[in-house]
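Only one chain comes next, encoded as structure tokens, the form predicted on its own.
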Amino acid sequence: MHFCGIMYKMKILGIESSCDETAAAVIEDGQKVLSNVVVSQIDIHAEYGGVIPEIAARSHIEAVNPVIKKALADAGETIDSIDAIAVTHTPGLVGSLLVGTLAARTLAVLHNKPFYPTHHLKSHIYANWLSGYNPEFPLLAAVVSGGHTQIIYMERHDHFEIIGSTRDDAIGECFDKVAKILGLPYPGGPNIAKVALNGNPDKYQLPIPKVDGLDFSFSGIKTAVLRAVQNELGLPITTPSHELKEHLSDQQIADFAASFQKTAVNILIKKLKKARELHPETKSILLAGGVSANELLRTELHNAFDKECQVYVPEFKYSTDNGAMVASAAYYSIQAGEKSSDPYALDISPRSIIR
């Protein structure tokens, strides 16, 4: 806790159930992992190509308290030596949030204990924080996920300023449908960068989006790749998208992979580059949300900005959904001055801005 300028040792319970991870965590001053404990659906959803929201929400049900439970056995501690608690109330899908945000509510009001609803992209950010890592501000934060692309300035901490942002699909909404063209398994991001280690980055020549400003735009690069593979395999334009994986080959899957994902990337560190040079001030270049796993925009990064600036990107564990990360945000809103909130009144909501 902060009080007149003097910093006291705290413990945060971080609880997270946004999507298809349900998860907790205990964090001590924003920075020390006592324990991070996730369970995925990747497995429940992958048959139906995408997250199931009513199923997500069902799995929720059945593995919030464990994981809770888990999460503070792993950490050595129990609910009432806790300083307080955080948990994901918004963007998400509507049934998964209310399952995670009921849970924490309920310990909030069972225990007495302080109450901090987090934001999830938010919470992303901050998985730059884990591990002791030290992000200087101001910085640029490039918040890359299945439902988010935004690169977001901040001048300190629990300050956030979105100078840029998709007008269509986001990056990795866009990864799996070009995975689903390709065949490949959900999810797609990871199942197209391991196959386009097989691939040639150049064989298939992909256009840029031209977009105005710092926005983004990635639908057209999911037609784009349609339209190639059709080309490639000299079917008609009527044929539809599932049926093209029976006539491609494991070569030009990995190809088309490869070039994708070239073509991705490029766009992103192009804007990037362009936010660097409208805000020169710029101390720290951060990744965050689940396509920042990806080596490839890992490696880009580095190369694009490594001379200027200090590069930063969370540990793999911590790129996609976690109570680490929500447990880390929270504390540095409280050292901003954020206040305990009501867990009575606390509503969710499934789409809102960082702010």
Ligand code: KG4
The other form holds:
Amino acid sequence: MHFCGIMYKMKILGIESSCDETAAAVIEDGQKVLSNVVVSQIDIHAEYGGVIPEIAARSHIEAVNPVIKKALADAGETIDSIDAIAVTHTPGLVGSLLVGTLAARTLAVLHNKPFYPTHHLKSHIYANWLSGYNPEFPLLAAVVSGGHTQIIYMERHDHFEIIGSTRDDAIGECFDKVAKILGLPYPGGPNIAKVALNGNPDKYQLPIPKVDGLDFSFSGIKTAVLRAVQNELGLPITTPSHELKEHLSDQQIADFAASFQKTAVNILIKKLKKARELHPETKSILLAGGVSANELLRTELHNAFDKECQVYVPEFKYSTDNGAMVASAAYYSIQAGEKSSDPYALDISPRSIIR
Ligand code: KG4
Ligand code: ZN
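Complement to the form predicted on its own: the form predicted in complex with the named molecule:
Now the complete complex, all chains and molecules, led by this one.
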């Protein structure tokens, strides 16, 4: 950014609290991470096998001020030296979103800072810019998180066209539900990936759902795993899923995890290949969202597309929820002409489409 003839670096404080991570970060010019603080509630929710919204909101209240304070201190900044504040305002858990947005709005009002409400999925996509990379447009972004599974086509910054979506469960949700059937702790994704390392991915054949176009369906695979486990154990289909894990050996768990992971990754890669066939002009393919941390998915994406276009995956620390990606997304929106919002007028929304 040029300011009075000298290069001026724009520092944005990004705040994220849409689910079970309270996070804040200071980012310079959209890419340079000056600080990145994440307080995860995973241990609290693991006890219940999933995120409890009421507990999540209360935990955000405890964490939000110390997290913002630490993000500023780690960056060597104060709120006065920050140029703008960005915060996730949609989609997410209402109580969780309320805490982060209220903190951000208060800071913006008290310190008279430009204010940028940011879409969570946009932020996940922009995690790919945080390591100094500049993916070329047009690009395809696979948004694969606990709440979403979408293929998004971008012709330029701040242009988002959803060309494929899940019709039921999100891919991360499916990892979490299958993990539950197998008796693995929350969050399911990383735990499935871990035990899958010892499993045979070809042991169980799971069906690939037949869905037209670029859309997805993941709820059938979860049921297919449930039936396959009941069948393997010789138990009736009326056996509740929470009673299965005690009958499974470690090897069976590993084989089911590996077979499921392979199927889920195949489904995604297949649709991405189709998306690229429909958009042969795409120069880059990106992964975004928590499931982008999956090693098999990363490897298979490279195998599928390295010869055709540039492949980008976020650094592991930026795959799951964080404040750095929020600040980066806001920076590129500002570059594309977005104006500061009124912090008094902000609305949060549990569901919304990226645009
Ligand atoms: O993006 P994220 O942190 O939160 C949402 O916006 O939803 O994604 C969380 C999701 C969870 O479903 C979690 O199980 C999944 O990402 N996940 C993974 C891995 N790490 C996190 N799924 C598969 N493999 C992983 N290594
Ligand atoms: Zn997320």
